[in-house]
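Take a look at this single chain, the form predicted on its own, given in structure tokens.
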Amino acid sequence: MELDSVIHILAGSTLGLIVRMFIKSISGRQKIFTSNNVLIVNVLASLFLGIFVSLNITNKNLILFFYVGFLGCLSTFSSFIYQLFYLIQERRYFKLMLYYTEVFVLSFSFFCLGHFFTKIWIR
């Protein structure tokens, strides 16, 4: 991998981490991400992804910065999986199914909103 590619990924991931920690700090001072924090950052990342996909960007460095760096660090798939595991351990199966459905439905919905509103806006 080229050095400029690494720099773009590092810059994007740094910005993604800052935004994720900001969201964590304004939604409560928990030591780990709660299900609400994970939902917020995943929905926000999905909205940004929908906007970015609709713009049809082909610049390699911008793709590395935003897709790989920023969105890769902003979204919290591992925290999402941890929350699912925690709910299984606690035998909270209804909450597990509700949370799982909530994350996927809202994330997909916000991706579509970002995509369609951007398509309408850039016409």
The other form holds:
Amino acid sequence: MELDSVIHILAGSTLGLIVRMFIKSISGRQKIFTSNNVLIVNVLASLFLGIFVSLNITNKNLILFFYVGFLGCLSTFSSFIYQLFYLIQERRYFKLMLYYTEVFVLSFSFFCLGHFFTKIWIR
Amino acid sequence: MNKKYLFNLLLTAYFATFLRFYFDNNFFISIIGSFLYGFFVSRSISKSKREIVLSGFCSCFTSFSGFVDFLYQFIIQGYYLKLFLYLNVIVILNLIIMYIGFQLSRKFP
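Okay, that's the form predicted on its own, but what's the structure of the form predicted together with the partner chain?
So here's everything in the complex, that chain up top.
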């Protein structure tokens, strides 16, 4: 792997991690976020992914920075699975179904939103 | 947040990102990530070490955006039933793997 690619991945993952930790610290302190930080970062990452996909980026370094580094470190799949696992442990099955649906409906809606508005914007 | 903690968190995140890039298989990555998350979540380790493993490694190793991107391919091709099936099968499989990791961690403290 070239040094240039390594630098782009490192920069993207640093930014993604910082944004995730920032959202985590904000959602823990303030009341403005009614939902939890995992939902927020995943929905935000889906919105960015929608924008990224519709831009049709071919630059390798930009893909490494944004897709591999930034979006990879911003969003988290294992924490989402753990939240579902926790709800099963607590036997809160209704909340589980609600949360599961909420995450995927919001993620795909924001993905489409990002995709749609970027397409209009570039046109 | 002290410097040493931040430094370790970043190093772990970098390691996880490069490992994800190297494997380049969302399904395989999510399975390993869920197993490790389940394994370490029930272990009695310090709060900072837990944060580094869970938030630094597992969260950066597994990627929700990669999962959405993988499912997006089914939307493009119009395979909506396949999308619904894959989505549920992957989540259920990850839950089972996390449960196995969780139980293994309790059996071998």
